[in-house]
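Just the one chain here, laid out as structure tokens, in the form predicted on its own.
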Amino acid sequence: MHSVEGRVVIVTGSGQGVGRGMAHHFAKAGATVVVADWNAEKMARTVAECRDLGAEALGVPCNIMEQETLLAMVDTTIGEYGAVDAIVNNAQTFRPNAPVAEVSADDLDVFYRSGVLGTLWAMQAVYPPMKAAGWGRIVNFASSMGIVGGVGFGAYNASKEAIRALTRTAAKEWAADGIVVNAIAPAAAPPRAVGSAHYEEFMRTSPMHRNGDPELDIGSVAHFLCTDACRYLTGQTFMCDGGTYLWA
């Protein structure tokens, strides 16, 4: 029940960062990994790394802000492997932090198009083949900042909470089709964030006092959510943050 061996798993934004770590985890676990990224060089690097780990891997160029490229990416995957078993919607474009009083329409638009619409379009693209198969796993990416109202993250928070709303709604609408939809709120700061005030505050308040590892910490949760083992869990947000944020 805990295996992804032989499953076809798409990871968006897997050319770098958390997406790259998750791709490595799925590759080691025996999945067929589809690396979907807009950066051809980074995409090729992750594909090569997954193949070196013994996995079947395919790189497909994809811009999450353009619906047609997401549809084409899923079509390419099905054409190559005949199925899409799971998708991990990790990719999102970022803008500099800003207080709510200074958030611009451009800030909201970038987060909305890349986060909310990008996730929605990817979910819609995989829905028909998953429904036809009677089995599917969708993992979206939320953020603890959206849940707790992190200061300076207004536009980002709005997009991440919208993604959680889509996750919950799709979980209910698609449950009868055998499709499980969940979200991860990870704590795995990229190198550019290390040393920032937000990062230092997280390290101070986290019970484990460490940054999450994209492959070992975040990848393992994504792995679980793409298996039969999570068959009775849907619509949930998993706080993968070392116990920093806890709710009953």
Ligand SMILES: NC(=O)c1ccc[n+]([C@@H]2O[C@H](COP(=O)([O-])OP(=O)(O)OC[C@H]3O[C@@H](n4cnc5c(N)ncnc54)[C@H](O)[C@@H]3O)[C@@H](O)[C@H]2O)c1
Contents of the next structure:
Amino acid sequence: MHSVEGRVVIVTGSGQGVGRGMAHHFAKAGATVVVADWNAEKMARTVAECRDLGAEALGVPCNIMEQETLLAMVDTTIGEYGAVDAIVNNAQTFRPNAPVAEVSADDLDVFYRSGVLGTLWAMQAVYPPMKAAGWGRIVNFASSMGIVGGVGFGAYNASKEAIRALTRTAAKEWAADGIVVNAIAPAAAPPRAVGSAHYEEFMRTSPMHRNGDPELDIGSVAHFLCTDACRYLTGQTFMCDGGTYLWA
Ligand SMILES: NC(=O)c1ccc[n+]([C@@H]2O[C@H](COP(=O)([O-])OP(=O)(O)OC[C@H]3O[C@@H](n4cnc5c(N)ncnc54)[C@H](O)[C@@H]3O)[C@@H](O)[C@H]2O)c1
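Can you swap the form predicted on its own for the form predicted in complex with the ligand?
Expanding to the full complex; the earlier chain stays at the top.
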């Protein structure tokens, strides 16, 4: 029940960061990994790494802000492997932080197109084949910043909370189809964030006082959410952050 061996798993934004680490985890676990990213060079690197780990892997370029490229990516996956068992909607296009008083419509638009619409379109693209199969796993990406109202992250926070709302709604609408839909709110800051005030505050207040590892700390949870074992959990947000944000 806890295996993803032979499962076809799409990870968007797996050219670097958390997505890349999760791709490595799925590759080691024996899944067929579809690396979907708009950066061709980084995508090719992750594909090569997954193959080196012994996995079947395929890079399919896509820009999650354009619906037709997402549909084409899912079509390519099904054409190549005959199924899409799971999708991890990890990619997000970032804009510089701004206080709410200065958030521009352009910034909000990029966060919404990549975060909310990108996630919605990806979910809509995999829904028909998953429904037909009677089984599917969808993992979306949220953020603790959205939940706590992280200062300076207004546009990002709004998009991440909208993704959680979509996650809960699809979880209910698609439960009878055998599809479970959950979200991860990770803490695995990229090298570019190390040294920032936000990162230092996290390291100071986090009970474990360490950054998350994309492959070991986030990948292991994404893995579980894509297995048969994850059969009675849906619509949830998993705080993969070393216990920094505890809600209940
Ligand atoms: N890193 C963290 O600590 C952290 C914390 C909270 C939430 N998150 C969320 O986790 C996810 C991954 O974060 P990360 O830090 O690894 O990000 P990152 O910026 O390091 O990597 C993002 C990846 O997505 C790709 N990408 C960006 N826009 C794209 C587009 N329009 N189409 C296709 N690919 C695109 C990039 O090329 C890159 O490979 C995001 O959804 C982010 O909001 C991360």
